[in-house]
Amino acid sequence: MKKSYAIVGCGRVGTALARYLAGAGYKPAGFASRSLSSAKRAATAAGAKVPVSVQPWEVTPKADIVLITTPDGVIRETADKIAEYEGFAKGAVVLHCSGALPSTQLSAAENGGAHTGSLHPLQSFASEDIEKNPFAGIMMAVEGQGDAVKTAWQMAENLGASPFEIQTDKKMLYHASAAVASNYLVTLMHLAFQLIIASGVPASKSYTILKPLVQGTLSNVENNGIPRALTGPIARGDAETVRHHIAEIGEAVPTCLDLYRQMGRHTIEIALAKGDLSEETAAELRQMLGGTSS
């Protein structure tokens, strides 16, 4: 039989949590919520009458794995009011959803006889419809002490999700990698948009032209590996191409010229590593470039 859960912190990720684990087969213990609606929504998303507050130890005492998935700035505080209120379980096992923040976090927890960890779903929710396994597919980190990393493994992959484990002093790079893989994805592909639009192709149709070839590189990434992923005229050691590139730049969206020349110092140290790119052509692009790469 699985393991009773409470949920303290009812917003995207804590609702469905509540919906996908008590599908999962795990039992609801109960729901807490800064707003006693959010806490009613996810015990009504669980399927469950169960306890529902504002105060989370009213809700955490009986429960075998309590979650809390809060804001990260209160993450701490929060543990430590629910510790102080004698709202863990003896052997429970506590885990946040944070990304950036280690488990050391819910030291109070610890400190009070329980298990301590995190679970990270490595996805954006951006969307309150939770109608589909938002967990599904997707990769979900964990780190933590022993029982708890074997719990949260367990239960991501009970949600659908493949787990990993990263280290809890090592948390922060890990997100790092994350938000550049997301987040910096979404400006690299502003880039790409300003500079196709500068050239005449209206700005509806820019996705869908570059689309194909994002996909294909994503494709290459993954059945090739870096660098052998990489193409294009720093690959090849096409300077002049390049040098173009930079002149046209600069003259049609000059905003844009800083970014493609930081790119390009460090897509040159790929390319080396390709075995590709001669030294002397190296040397030419970081020139031309402005600067050394790092």
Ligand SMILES: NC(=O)c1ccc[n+]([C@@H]2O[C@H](COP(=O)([O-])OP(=O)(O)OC[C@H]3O[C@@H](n4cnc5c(N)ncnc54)[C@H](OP(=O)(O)O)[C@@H]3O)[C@@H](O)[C@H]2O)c1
Given for the second form:
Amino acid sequence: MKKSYAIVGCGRVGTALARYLAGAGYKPAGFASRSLSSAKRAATAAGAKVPVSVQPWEVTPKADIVLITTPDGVIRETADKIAEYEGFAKGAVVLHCSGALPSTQLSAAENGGAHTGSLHPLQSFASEDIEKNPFAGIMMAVEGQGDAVKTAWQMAENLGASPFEIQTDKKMLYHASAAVASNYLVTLMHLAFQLIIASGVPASKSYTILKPLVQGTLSNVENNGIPRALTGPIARGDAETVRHHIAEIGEAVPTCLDLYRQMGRHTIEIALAKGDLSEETAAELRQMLGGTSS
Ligand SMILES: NC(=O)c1ccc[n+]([C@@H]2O[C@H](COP(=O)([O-])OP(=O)(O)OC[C@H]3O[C@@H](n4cnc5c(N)ncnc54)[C@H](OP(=O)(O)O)[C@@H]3O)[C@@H](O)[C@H]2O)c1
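Next block: the form predicted in complex with the named molecule, after the form predicted alone:
Then the entire complex follows, led off by the chain already shown.
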């Protein structure tokens, strides 16, 4: 039989977990949030008539699994408070869903005899609208104590996700990677949009025009890996084209130049690893892109 669960912090992630854990056969035990209306919304999402409260320790004691899905800044104090009221059952699994913070934020629960861990969905939850299972097909990072990892792993699979284990003391680096892959991709697309718009393409068409190129590149990374996926002027040592890029960007959209140069300097190193770029041209490119020539 599947375990029972309580959720503390019924926002975007908490409400999604409320619904899809119930859908996967886990038994709702109770929901708590800062406001009663959010706790009630999660109970409705789970389709359960169970206790709801603004005092988490009133809904957690009977739960096999307690998920603390408050904002990161209050995870530790929330766990501390529940432990102070002896709100964790002995042997319960207590998890939070932060990508950046380690499970050691839950040390108060551990001291009270619970097993602690974290379960981070690599997904962007933009609202509490969860008509479609947001866990289906995604990756979920798991870390913590043995029993907690086992339970979190099983939960991820039951939600339709693929779990993988990360190191507790390296979570911040793991999270930085996720931020680069997701957030900086947006920044990169913004740069590309600014340049294509400056070239005369209507803003409304910029995404449609660049999308197949971006998707093709992503598929090259998947199929060929880095550095083989790299193409373009730096990879083939075409310093003249890069020189013209710099001149025209500097004239038309100078605010884009710094990022173009920085990305270019990093691209030189990938091109060298690929093997098509000579050390001599690399030095010329480095100088052009603002680095040293050595
Ligand atoms: N959003 C994402 O894309 C995403 C993705 C992966 C992981 N996460 C992680 O998931 C966790 C939750 O994020 P979220 O985006 O779901 O946040 P959120 O939508 O802001 O929801 C957090 C909920 O916690 C409640 N809350 C705030 N302070 C509380 C307290 N002291 N005690 C009890 N409840 C409290 C809020 O309550 P009321 O509504 O009752 O005021 C709110 O509903 C975070 O650790 C975050 O890093 C988020």
